[in-house]
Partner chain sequence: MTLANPSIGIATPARSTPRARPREWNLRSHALLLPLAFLCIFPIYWMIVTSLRADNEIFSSVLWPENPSLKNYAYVLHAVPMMKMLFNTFYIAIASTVLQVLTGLMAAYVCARWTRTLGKWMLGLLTITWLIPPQVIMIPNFVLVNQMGLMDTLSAVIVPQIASAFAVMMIYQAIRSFPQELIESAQLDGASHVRVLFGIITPNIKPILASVSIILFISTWNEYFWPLLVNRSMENAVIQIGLQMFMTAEGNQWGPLMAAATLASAPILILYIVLQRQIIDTFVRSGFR
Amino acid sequence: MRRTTKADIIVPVFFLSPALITLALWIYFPLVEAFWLSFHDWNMMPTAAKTFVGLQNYERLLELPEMGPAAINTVYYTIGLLPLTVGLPLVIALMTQRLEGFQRNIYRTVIFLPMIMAPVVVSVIWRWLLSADYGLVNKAITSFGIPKVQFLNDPDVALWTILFLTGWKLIGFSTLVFAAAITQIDKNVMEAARMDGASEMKLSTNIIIPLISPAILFVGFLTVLHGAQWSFVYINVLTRGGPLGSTTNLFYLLYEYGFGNFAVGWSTAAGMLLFAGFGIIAVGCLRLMQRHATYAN
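Show the structure of the chain whose sequence appears above, on its own, in the form predicted alone.
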């Protein structure tokens, strides 16, 4: 066997260096700096000193009364999005798998359209549609004799409204992921099952769903890890965490501490707690994917 030379090491590193430098500058360096700031008190002013306070930021965070409800809401956002980002898109992908040509292109364009719209623009449109005074949704509801619904002003409804809007925007992405996974299944396997008398229901449950399980698990884990974060824009534009803190989650609190109160130490400490918590969840998700994903080979 040929001996490893310096060129064998230097050349791959040279080609990887742009990506490595980008990761270091935009991900790892800010992460290290945020970890360092989490032990300091600073108000973001360039001339203000960064005072070392040790673990006080973490202790104060855990004592804040709004942290408990925000953590519970984060769980609601995380789990509540799964039916909209996994369940419904999977059903749509299975029902439309046999569309071809022009029909398939139209369907994919329509269902993916919400995904490419800017979240702020979507939020403004939905605020107009859901308005209790002049919104089209409430006008349609009252036409059936049903009282108006305070979608964004009722503490019992606002969180589920934000959750629906977040999921509505992501349905198209998940559907296309599942549709692409279905197209990768060997057609001979599906035709053989049909020739053996398998119904479309059995074909979906016994062949298609197991073979696209990597895609299902991927979308599910993506939702668990980022679902609460995806809802931030809608919370910030539509409710500002209200009413009565009913829509606040940990990501919105992190933003409020940092850019609302200029409490950088609290904000970065909250970020580090989120990073650690979701890092553990990510490791668990990867282990589950390794154990439960089914591949054709």
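Next up, the form predicted together with the partner chain. The previous block was the form predicted alone.
Chain alone follows, minus partners and molecules.
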């Protein structure tokens, strides 16, 4: 056992400091500051006074008419993504396990591609494909005699379009995460089950899915915790929350209050509620994940 020297204390502190200072300066202090600002009235002008207003911002939020629909949309964005990030990829991963070699690599390369594309580029491309006038999708639809769809301008459709674009980027990624988890299952377990006459369906539901449940839960929780945030870019580039507020969500509302209305108090108060809400969900998710991680082993 070595003696504790001065270097043993100075070195770790010195090594940690760049990362720690960055975290403190740009994440943790701002979090405290946002909490403090949520009890104040301010318009972001450096010269303007910050007036203490107590809980008034929080009370106001509950009365704002756009709050309810935005909260409901946030739930849609969160739950609506699950079929695209968990459901469909799981089915595909289960049904394509035996594909090997060259073909497998080609598919991997192609279906992963959307994941590396910038969300702004994705927005621009789909804006063109879905354009009401000359977009390829509408051309295809009308050639079957179905009337045109205003994918981004119809209040009943726009949210689903944004949801699809958010999911489009992730289908391939999730599929590969599940496929990778499946290849890590002990081959003997699967072979034994097959020898015992288990059907492929049974094999999937009784053996594979329980064994890869940590990966499924991980992707599921990632979607629940971050899904509504992922949609932010598409909303801001393509619809700005419209038409008629149909595509807005709480994250977008925070941005609008802050940088549209310069209502710092509202934005930070809503931010604190959002942070608390998702924090509670996250703790629940972690609990569930820990239980399942031990179950899978």
